[in-house]
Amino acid sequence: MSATLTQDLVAADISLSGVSRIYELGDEKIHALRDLTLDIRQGEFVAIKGPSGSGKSTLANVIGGLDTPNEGKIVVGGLDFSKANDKQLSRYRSKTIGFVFQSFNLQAHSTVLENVLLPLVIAGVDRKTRMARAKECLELMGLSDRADQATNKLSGGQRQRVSIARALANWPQIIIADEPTGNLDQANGQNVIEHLTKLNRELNITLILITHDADVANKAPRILEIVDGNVTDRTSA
């Protein structure tokens, strides 16, 4: 385990109480989340499983600070979202959370290293430190030999591992992976899940995995099944 990667890690327990998220489309109200209450402890690996439109991505987005609930309370690592100002929420999104997306969201014509460096540049980290951090993240993902290669020359599995390395760059306490295997074949998908699981196990990073795939969800010790904004909490077999 890397001492560098864990030196700033503090407990970031997640608590949602009575959270509802309603979208209005014309005269129609869509209840993406319904009076949802749950707790996720620092270091847990949790899968959020459900069909398209069930509310699983909305749940991930409110935990990640990308969306605001209409009702209820969210507290992560002592930060009460309802009382936080824009600066505090922005820092939370950039420092506490690492996001991994189905579509990778990489700069296609930039190199692997440049992609991983980007959040560190935005955060104002000095050049020596950000280079060391980016290279460490790439080493963790088995991509050190690809650092100078353009990301559009990589396979889908390699690109997803670059996105995980980028998510790690600011040493988050929580990684939210939204359908990270959705664009991958079975072998590459399995490889990505193994890398994410290793980060959870060895670095104690909370892993929240969003998926519609039961086989992927069953990799997690804890599964939240969500249908029509309601959650059932169970553990995998």
The other form holds:
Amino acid sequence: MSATLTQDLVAADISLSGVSRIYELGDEKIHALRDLTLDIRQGEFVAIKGPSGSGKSTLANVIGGLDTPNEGKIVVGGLDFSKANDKQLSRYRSKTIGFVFQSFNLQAHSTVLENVLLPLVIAGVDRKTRMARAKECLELMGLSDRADQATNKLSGGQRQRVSIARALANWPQIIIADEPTGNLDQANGQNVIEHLTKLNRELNITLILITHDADVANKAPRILEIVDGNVTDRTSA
Amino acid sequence: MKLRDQLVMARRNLKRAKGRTRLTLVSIVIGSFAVICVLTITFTANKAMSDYFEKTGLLYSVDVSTTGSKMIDTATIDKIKVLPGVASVSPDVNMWFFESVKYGDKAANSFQSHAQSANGTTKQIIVAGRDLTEADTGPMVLVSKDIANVLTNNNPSALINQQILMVTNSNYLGPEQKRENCDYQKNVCKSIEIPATVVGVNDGQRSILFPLQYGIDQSSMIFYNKVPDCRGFQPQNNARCENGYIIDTHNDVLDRGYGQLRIRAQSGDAIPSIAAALTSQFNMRNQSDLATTAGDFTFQIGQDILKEALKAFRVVSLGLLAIGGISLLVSAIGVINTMLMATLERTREIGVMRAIGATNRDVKRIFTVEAALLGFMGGVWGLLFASAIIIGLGTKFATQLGNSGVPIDVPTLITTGLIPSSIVIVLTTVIGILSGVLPARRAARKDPVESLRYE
Ligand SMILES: Nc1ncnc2c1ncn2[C@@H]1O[C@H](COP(=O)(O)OP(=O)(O)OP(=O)(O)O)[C@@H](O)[C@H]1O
Ligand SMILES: [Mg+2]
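Since the structure above is the form predicted on its own, I would like to see how the form predicted in complex with its partner chain looks, so please show that one next.
After this comes the whole thing, all chains and molecules, with the earlier chain placed first.
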């Protein structure tokens, strides 16, 4: 495997049908997702908005294979989650998905480069390839000169770009960003969104962007609104 | 994830919690240090003792000694010689009448002078010069290294072919003594110096060894009894009358026999049958047979001495080993505690790892490898400390240990002691792995979404 951004992507279309995620708190049942059906095709840029507690993060986690729904069927790129074991789901998270979190979730004391290397190390990519690939991703995020810096010395915007580089490292088909601008000011937020949309435009990576911010959401050709665990398509076009 | 990367990651994580890692290591290091020291000492001492018994022939020897007045006579010796399995026999003459030895302006006391057959019954470990041979009959000696050191300022080989002076005590009335030196009322004499030639130096302690024949010759004591007049005295075998003295010569050895005898068996297997024959045919009793006091003589089997020594040693070392084991057990609890704290502290990190592709097994292995590394490093440090101290003390005390008859030197300490006991590193690593099982399983079972939420 060579370190290159123009790796052939196998289409990873997302299909959810009748998905419910129910939390039980004592006697109370909370429907974080309620009988949700949704299709996202490879290369789409989808914004998901909705009020707090409506189930946005739950949806992201379910698509990302981190959380398991109580009901319904999820198939991504031919992988049926209900039939997949931990190894297959982990491989899916490793190879197909890249997560970007609101609170960055970087290893504070490691260097920028080490953070980007981590998914490649976990995936067992050989040393030479992973080094080249990590540097490539950092370059793409405009962070080449920061490679050896400790991440806790960076600004919020830079940190979020490091975490995008990390999400990008393993040649994913899908990037899921859960409120990536939530901890950033206007300018930095915009910069991060630009970097993310560039990946979608230039590399045909599916971008699922979760946000409160209407301005941010409006950049997406397709906008989904979640209310009370269910989804409405608000796409204008 | 590749094992190599897991090791790198484990090292980094341990470094990150430096203080805690060090504290955990201390207990493993103490435990493994103790166990390594005990094992090293046990292995080395076992080896040294067995080697010593083997080299000196003690492993194949049976020592007979009298229980009272009855001595071992030549007829008995001749019968023992031809017992099946007996390789050789040597009586032992105690030359009790030498009280010190001089060489130039140096002198040594407190040693035992013996005479034995130089027929290989006792194997001498020669340090310098040569062994006595059966052709030697005169005043020739094999001096033990400790005495030679005293006489020559630690240059034993300077003594070879030199004359030393054996100083007699006041009860020596032997062939070299002069009549005018003695008070015949009391049978005491002035001490005299008898020259002897050193043929060799052996590895023994506090001993000077003569040829058997010389020992027998010197055991002839002359007693004088003043009488008014010699007329009417009937000369006997040992006694004559001269110038108003009855001169009476006694050789204790020739008249009565030997007090001690060493038998050398052809092999270790022959010893039981020799022991049985000694008991049944010669009225002898095995010293380790506590049920009876019968017999004119007792005998002690060299192998039994070794076994007893090793047994006593084993009891001590098992005790020490138990203490080391307990501290290792305590350190295991330390590892469990440390790793549980780590799993809690790194909950969020575990969530991130899962999100970017780590399997349950990866997470489990990350923590297991970390615990194993703790155990391994503890073992290595324990070995390093133990080596430093054992080699240090070994270097300092090697000569004293050598002089005590058990030759332990630094190379022996390393090859028979330290190297085999470095197996303890495997033990501490396994302890680490086992201690890591529970925390690692706990880490792997964490729900990724919950972990990512963890503050
Ligand atoms: N582990 C849990 N146990 C119980 N309830 C939960 C759990 N996780 C989520 N929920 C509930 O599920 C619902 C959806 O949560 P989710 O985090 O998906 O909301 P969200 O849309 O991401 O909100 P926000 O915009 O605040 O991030 C909420 O009502 C939340 O309280
Ligand atoms: Mg959320």
